[in-house]
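Only one chain is given next, in structure tokens, and it is the form predicted alone.
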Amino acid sequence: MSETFDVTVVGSGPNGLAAAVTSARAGLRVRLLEAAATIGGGVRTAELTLPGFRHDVCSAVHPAALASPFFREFGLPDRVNWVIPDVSYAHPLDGGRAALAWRDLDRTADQLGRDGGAWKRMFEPLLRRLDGVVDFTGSQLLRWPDDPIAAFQYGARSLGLGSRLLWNTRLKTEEARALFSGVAAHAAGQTPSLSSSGAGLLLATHAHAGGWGFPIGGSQAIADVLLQDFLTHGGVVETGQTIRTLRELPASKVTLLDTSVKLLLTGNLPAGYARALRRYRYGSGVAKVDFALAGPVPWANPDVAHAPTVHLGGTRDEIAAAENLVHRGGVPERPYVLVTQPSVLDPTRAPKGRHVLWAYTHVPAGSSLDATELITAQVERYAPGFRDLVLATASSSARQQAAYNRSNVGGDIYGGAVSLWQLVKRPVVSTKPWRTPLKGIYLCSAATPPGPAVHGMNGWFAARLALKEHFGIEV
């Protein structure tokens, strides 16, 4: 690595390769350094079953790529093919029950039945100013936003549906309840709470509007385009190389780290900054399980047959009950579980006439349980006869999830716990905190604004921010 570039990005997640694309745009020398052999982090895609069956080894579907302004600028949209499902998501419930958010809200509302209308003044009016409520979301929350009366709208629905003495009463029906839990439980934080509330309200009003696409062969088409536009325009790729501390990073003028802050705390820091970056907390863990399946999954309630994505964990109280005891420590005996099946709309991620499917539950930081059983049984819960279509299963615990990728701190896949505190202080209460206290050194991660997701905005930040200030580069 003797060789000098004007830019050094450590890490190829999403937001790594937004800053790195970013920055080669720019015309400047740009390396991209990968501790893994593969790019891609959290959008790569690999045979973990069985040969045949591709699995996406993080995340699955983007509700917000395609919102995301920096991948409209790339040109995400059309430079990878896409599923756009009907039904963004699915929650059945007990008694082949279930509740089905359709892209099109009218419809959702109508099957919704008496809590129909209370759906549609939920996302109406964030859907009529969709692109204020994603410039709100989308960035730091110390600043005026472009558009206040969306801001308004978002914060006073989230505001009610995260409070313990309001959040059962714009809702009736177990159906609508369990259908907002579902999505609001992706926050993996106590329940309920306005951070959690925030998540589900914006990850809802994503299903209605562009709705919750995934890439054709899996998530690593994400990686592979931003990879190949990044060569494209002169950079520079090196993978194998792990950066355990800030002493073992190349010369550049500009470094920017997709990566966790502990990085950063290995540095030479001011100690004010040092302090906050230790009180910086961590969430719960993930531990995900891969499913080579024989055939499609045979749910009791044939509609979620048509969802990509289903939330697993019953009514609204038991989805709360299982959060609120992993935030305290413990592993619920029926567990929330964010599932996904790609492969009823995207036949090439299994062999013909077999399935692929991706789940994940929440456990505590820096657990060593293998969920195996745990989702088997939710998913058997609800579709009886899973067990017996299951050719081939891979396990990744909280403790695997974490030695993985060092980004994910105790299976930490978001970066840092999604509290409010967290969302404004990421890592740091600043109105730019993606600038660290040391010459040249950014960081671009969800450890900062606007946090989780596939969306690249971390990165884009950060690498604009960088190429002002050093550069003089307006981009």
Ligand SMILES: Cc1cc2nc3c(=O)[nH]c(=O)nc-3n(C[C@H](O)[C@H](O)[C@H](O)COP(=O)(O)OP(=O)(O)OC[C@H]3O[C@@H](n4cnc5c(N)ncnc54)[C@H](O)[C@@H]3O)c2cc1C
Given for the second form:
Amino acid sequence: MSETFDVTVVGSGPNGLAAAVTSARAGLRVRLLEAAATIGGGVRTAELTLPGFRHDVCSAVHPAALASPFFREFGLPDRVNWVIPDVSYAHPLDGGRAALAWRDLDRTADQLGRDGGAWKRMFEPLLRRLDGVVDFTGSQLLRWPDDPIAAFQYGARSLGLGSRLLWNTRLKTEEARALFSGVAAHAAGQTPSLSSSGAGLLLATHAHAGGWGFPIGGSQAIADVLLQDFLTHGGVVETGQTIRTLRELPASKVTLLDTSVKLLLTGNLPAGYARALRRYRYGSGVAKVDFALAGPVPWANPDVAHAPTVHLGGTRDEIAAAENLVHRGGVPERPYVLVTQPSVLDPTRAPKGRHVLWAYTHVPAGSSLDATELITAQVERYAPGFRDLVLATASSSARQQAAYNRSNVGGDIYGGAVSLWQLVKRPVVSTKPWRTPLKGIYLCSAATPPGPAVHGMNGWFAARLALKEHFGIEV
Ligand SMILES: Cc1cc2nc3c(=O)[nH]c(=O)nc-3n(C[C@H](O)[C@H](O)[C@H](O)COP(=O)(O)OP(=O)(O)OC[C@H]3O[C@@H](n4cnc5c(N)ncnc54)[C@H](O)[C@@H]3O)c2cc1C
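I would like to compare: after the form predicted alone, may I see the structure of the form predicted in complex with the ligand?
After this comes the whole thing, all chains and molecules, with the earlier chain placed first.
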């Protein structure tokens, strides 16, 4: 690593790739270093079980990708072939019942009976001001939003759904409550809470706007197209390069870290900044299981078969109890499980007639639990006969998630707990949280605003700031 580059990017997740592409397109000489043997971080697809069965190793559905200003500018919607399902997500309940979030808001409301009006009133104003909602949630919170009305409408609804005092007032039926809890539980936080309701509200708004799309062939397609662009603009990639301390960084005018804050803590930091970083908290872990199946999942409610994303865990109260138990360090018998079944709409993912199923559940940080049986039992609860279809499984405990990617500390797949405070302080309270006190070093991972998910915004913001401050380049 003797050659000197203008910019070094450490880590090739969607944020590292966004930072690398942005810098290379600005005409700078950029080197991208990645610990793993392949690039992509949270956007990788591989044959984890059997030949011909292509599983998403990490992210599987991308509600935030199509609305991401970075991806829009990059042209991702046109450069990758997307599946945009009619049903964004489904939530089966006992007794063969199910609630479905159709992309069509009216259709969703029609099926929610006496909660239909409330569901519509919740989302219609947010959909009308979608750009304002994306602006407010898609950057750091410490700034005046472009559309204060959208920010207010989003904030007020998050508060209404995220407070135990108010959460019975808006939605009355078991179906509608479950439909919202399933999406809010993505945040892996205490339930109810402002951060989980805010995350749920945003994801559900995307569900009724651009939809919960995913690339044909798997999430790897996103990494591939970003990598191709980076190479076309003269970028250099070196895999198998783990940076363990900042002293190992090659000389470079600017370094962008798509890593955990733990790497920053190896640097010679001012005491106050180091103290703030040490107070940064990680969330629960994730235990994931991938299944190769002999056929489609036999859901008791046939409508669920059309939904690439399915939330399991029962009623709102059951999900809240399970999530809060994990938060306290326990493992629920009937956990919340996030499932995707992309092969129902993307035949490239499995041999003819066969299917893949991707599933994870929240577990205490650092847990070595193999969740295969726990998850199989929850799927079987809503799809009797599922067990008989399983040809092979691949399990990854929270501990293994952490070993797979140094950014997933303790198996936390979000780069840090998604609490309200940590959405303001990510990783420190600052109007420019991507900048660190170390000259030329910027953090660009999910540990910065706007937080986790595949949208590349953290990398884009960090690179634009660095390019302006060090090279006088405005992009
Ligand atoms: C199991 C799982 C399921 C998920 N599901 C979804 C989903 O469906 N939809 C969604 O939007 N999001 C999902 N996510 C979250 C999403 O993947 C992340 O929020 C996103 O990938 C974060 O991007 P990033 O670039 O910040 O970091 P990452 O994607 O985590 O990439 C970081 C990269 O940096 C490398 N790296 C880290 N430290 C070093 C170092 N010191 N030296 C060298 N290289 C280093 C890592 O090897 C990794 O390749 C999921 C994540 C996981 C793990």
